[in-house]
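Only one chain comes next, encoded as structure tokens, the form predicted alone.
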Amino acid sequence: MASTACFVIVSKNDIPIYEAEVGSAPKKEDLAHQHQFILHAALDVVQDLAWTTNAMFLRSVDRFSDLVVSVYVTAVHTRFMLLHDSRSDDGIKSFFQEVHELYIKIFLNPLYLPGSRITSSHFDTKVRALARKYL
């Protein structure tokens, strides 16, 4: 069974700094735009929830058809958003935690400007490997 998964990292200024289609379903251009739209529409819900809880993993915050938006919010309010059609909360939480560790390594790089687009091919490869492992 092919799974749909779209992963986005959004800065605290609501600017996407990393995007990846990480599902095993065939890639289609129009679906990619729909996935981006669904994720960006969920930002308001995420912002409201982030201020009402101390938890970093917000589980599923929005739903569109059979797709679910799960979110992980870092201490500096960077949002990791995953649009998916699976129900493995433990796998999704583990995915977010390991991507957070990768993000911290990028963030601590003195050549990285916080809030700028993440273009590292190493980061992309690692995120996709984690997606295959956990999602």
The other form holds:
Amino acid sequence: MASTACFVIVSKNDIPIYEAEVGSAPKKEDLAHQHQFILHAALDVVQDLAWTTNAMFLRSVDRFSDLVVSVYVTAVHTRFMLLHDSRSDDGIKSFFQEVHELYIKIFLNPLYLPGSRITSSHFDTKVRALARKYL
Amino acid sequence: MDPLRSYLGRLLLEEITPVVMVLTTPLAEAACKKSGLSFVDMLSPFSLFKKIDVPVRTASEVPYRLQMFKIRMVYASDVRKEDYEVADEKIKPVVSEADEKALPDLLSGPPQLEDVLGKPEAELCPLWIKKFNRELMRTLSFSEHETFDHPVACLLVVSSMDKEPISKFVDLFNTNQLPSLLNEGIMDPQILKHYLVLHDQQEGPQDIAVNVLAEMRSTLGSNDCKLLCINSSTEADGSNADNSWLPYKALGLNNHEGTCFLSMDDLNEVLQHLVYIMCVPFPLRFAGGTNAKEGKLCCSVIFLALDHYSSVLPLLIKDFMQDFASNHIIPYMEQKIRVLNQQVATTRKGFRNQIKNLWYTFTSIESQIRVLGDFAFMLRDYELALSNYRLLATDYKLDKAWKRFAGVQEMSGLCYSMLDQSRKDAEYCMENAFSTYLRIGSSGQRSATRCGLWWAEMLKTRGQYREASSVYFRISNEEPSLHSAVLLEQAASCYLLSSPPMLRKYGFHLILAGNSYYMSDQKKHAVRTYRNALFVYKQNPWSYINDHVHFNVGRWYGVLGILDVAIKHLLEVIACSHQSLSTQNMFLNDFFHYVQSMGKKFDVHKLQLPVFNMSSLRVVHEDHRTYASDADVDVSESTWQELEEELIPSSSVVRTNWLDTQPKSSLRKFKDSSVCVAGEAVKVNVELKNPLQIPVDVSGISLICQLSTNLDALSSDVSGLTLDGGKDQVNIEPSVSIFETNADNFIVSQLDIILRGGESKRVQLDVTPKVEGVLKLVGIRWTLSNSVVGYQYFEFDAQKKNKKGKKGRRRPFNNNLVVIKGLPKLSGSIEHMPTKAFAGDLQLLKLNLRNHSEFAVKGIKMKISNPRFLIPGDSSDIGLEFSHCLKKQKQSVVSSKSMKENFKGLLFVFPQDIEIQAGATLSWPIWFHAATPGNVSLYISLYYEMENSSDIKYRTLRMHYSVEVLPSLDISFAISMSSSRLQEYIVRMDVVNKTPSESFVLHQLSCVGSKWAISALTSCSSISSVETVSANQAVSCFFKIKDFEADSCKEAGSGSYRSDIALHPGTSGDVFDVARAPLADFHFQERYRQGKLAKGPCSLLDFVLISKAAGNSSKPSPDLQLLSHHTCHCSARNQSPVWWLMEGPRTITHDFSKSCCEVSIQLVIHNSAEHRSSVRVATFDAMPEKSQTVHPHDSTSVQGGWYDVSLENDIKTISSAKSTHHEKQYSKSISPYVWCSLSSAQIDLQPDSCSRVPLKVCIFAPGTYNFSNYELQWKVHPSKRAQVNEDVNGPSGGGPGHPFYVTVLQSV
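Alt. form predicted together with the partner chain, vs. the form predicted alone above:
Time for the whole complex; same chain goes first.
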């Protein structure tokens, strides 16, 4: 498991709708904003890259010192962004794909307003379990 | 674009140029000092030649013309490698100087997106940054591995005042004093020498100098010797001299960077003239304002200076320099190139130098190639330079001399770039150089930085801004924080310049730069960068980013002493619920720190701490509706309206026609606006929440109100205000102070609370208007921690109103209230109203009404929503002691009747003569009975009228109580018919105590109505064993009840039976009267309610069980608590409308020898149905074959009718009468008796009547006979109306006869 990993789902309006620190390293408060900064800045790169390929998984799109940003873009341009320091591309891909399935389930919930924050604790647990499995 | 004209080309022209080493004598230097300059400074402005236009021929045969040229003048003492620390110290002022200039900018608002995107590149990358870049590169000057800093020529300067100038020249170029680099063999000491004699005109006539020059020419060679005269101006001394240098200094050009400045050409033009003037008085050449006329920088100071010294030069510095460059340096370099080229060609053509060089001196072939390359580069023969660099690269690579290799790669990259040929090659070279520098460790770091700077410039020239920014970012990692900050800022600006602009990257890199600035103690720069990034993060939902940016900007502004801006930014972060406790603490502490250092309270609109939940806002004002407590307001208006329908006079709800949905009230003139009464508080409920984990002290929470007394003018305004109010406030947002004035018109309550972490509280704020007028609720004001005043206006959205305007809307929120004259008001409460009670609890309570006003009120009426729970008592009840008044008394009938009159249909009218005088209190008894378990809401509305009031004729007082009724005793009754008596029933009462700890004493069981008598079964008369039902216990008791009024049972004596039975021994006389006021009324309600639930058509009787709470085992309850349970509509199980019974003698003695025995029996049939029914009775002689009861061999035996009758069979037959019905089978055997009077009969029975059918049986032998060999069919005929509705006839049924045993004995 990666020691640092920050997973964020960004809606198509560039609003983070789900955030989770899934790394094994103990969470440090002062890193929270750094992670957000890196991920936020990486959106600029994703914006360009997303239209150059048909693939949903864009691999690592940006890096900051030893942290890498991997991105997965869904059909409605919701972006799954993972900031990580590990290298397993396959694991990250599977992670994204399974999270996508979970996300679709959230999306199908008639009570969920698309683009609003995902507050489901079930989703949260599942994502964390997937992170433990693949990252 | 021509690479030479680009910024990079310009940079290379100015930075990679021939170096001239200058050696001066002290006297010469002293002469220059008179004008405040060193010799090098004096010459530097003239070392750039914009249009030198010299033909150059290097290795190739084709000459080309050189246009722009620059030489660097450097003192010999400076020809050495500087320490990084010292060099870095030199850079610092460049940054901090710009720091000073940044301050005024910081006071203005932060830039917006449009401003930034519209900015030209020059502004994004200001001059000081370019200067910084140059300085950073210059820290590497005279490095070992490069040769372009090696002096090309040497300028030896001697003053004309020096003794023996010729020997001075020799001394100057003494190898001992030469820079170590030359001595150590790194640089070639065999360089071009040029001799100059400097003559100070003030020291003496020019002749001396001329003589010296002639001497020099004879000894040192005629070409290389020159004379320069300075300080010719007679006035250029003392204060005048200072003044004359002012413009020069003002332009910041008193060091050699001057030439680097923007619009160099024009500036140089002007400056050169200036220097002439400084130096020269002779009227040889005129250099007035004419030459400077086209200067774009025509600052008036310069012109002033020109006018003042309108004089001319003998030998111009400019001319000297031009001559020096074009006639000496360039030819020398040309020649050197040709020689070196020849050398290299021959060496390379031979065999390669196989001996690995550990260090390279100027004599080594590699160094010579390098010199060749660099000279070619400086003379802009990039092709030649490149070929040599490439040659070198392979050599150095083989030698593993990585630093040199990288240096060569860097230069080839630049060559490629200047040739504008292969971008890929250029990039490859730069990348290669960069990574090689990095690989060799700390010694290559700065070189890597310089290489990166070139590289980035190269990329920028080609418009590859994204790549450039990543290069800047890479080099920023290698530098100390101050340098890295400037580099990061450049990276940010590159992101902005890329297309499309990458704003988020721009913001992020600015933030990074800001952090570095802060770390290197450049606070103003830090604030500036953060501030520039603000627009990227404006209204950003990325919470941590937002907090970080605003907190730091705020904090740094605070450090700089710009407190108002600091607080403005800190306000953005103080409501950060997602941060940890320590961070929240830090944010809040800083905020309060700066607020306190402001030294005054200040107002903040929409302060986020605490958060006022405006959607929870509720205004409570009392017009004709008044409320007993604040909780009552939350009850929906429709509930009250429904309750009050009969209560309030119909005149006020008259509608002119059916289209009028709104009832017209007497307050019509105020239109839709709400009304409140002067002197009565208007309450505003609002919820406030502390989003932090830290306790927050909020004081002085109060309403902001306006009261205008001019009612007439405003009555028309009211509607206008309500519509536009919201808009006005949003636009104008008046400061709070406006509303502080009119305190004599109304009183506003102040509230101080402390909100714990994460807590939300509902608070109630009051405003009490004192005079009539229009009261406008404007907003809320509060003080946070005694230092910040927050305020928020109520927002009334017009659109929202329209949406709500549909059916079933809530009362729209209206901030304008019409204040009317003071009115009498009653306040009321029920004393000791329980909030928790056990089911069945019966209590006598007191309703207290108090009149606070000066006027009496009258015509009091009351309506109670749930009479099962509350029933108003009689005025006589008030004095009575509870529970005694319920006991049986003689004169009980009268009072109950009067009660029913008063309390008809939930409405209770107080006696007409009751008036509540001013200040008086009225108490009225009210009975409470907890009828069913559950949470029950009780609504009471009290109506009263008042005299002498014009606007409002009446008011209502609304009270609301909710009671939690806990289950206590669960009581059920099972009634079964007595098998022997028609009108008697056995009752089984099951009592289950459902409480966990309470126990109850059963006191009394009563049947309601005089028709029924109840008695204990004789067998279990000692009921005392079950008198107390303790927790969780279940008890069953059996009783017998008897119907008095049934005609068949009339004969039974009524004396011994009563409708009540005391269950508690010793209290037999002490029974409660269930027919009296409260119990009877409650029973009436229960009966009505339970009747609604009961489905069956026929009901038999109602029971009332009265018990007393005995408390739990640990503490017996001191006060007597009475519980009454009402169970209504009990009826016998499995009851069919028609039932019958055989009557007759049970034992007969007969002499069979004489005749057969004839027994007369009667069948009694009862119809309990509500309708007429017909019954058919048929007797059979055939015996039903039942193996259990009848033994076939017995029937044919001699003994005749004798057989065994077991009791179990009997019982079973009764209990399973229905099931046997289906297994009816007839045997062929003949029964031992014969029906003799009739075989069938048809009887019509009226409802609730009895009929007897006489029957006769003939018996032939003694024995015990069961005369059940008959069948009954009955059918109920429903009333005619019912028959029309449904085809089906009424219920019908039938059954075999009940067993009736008769024993016949042979008479002796």
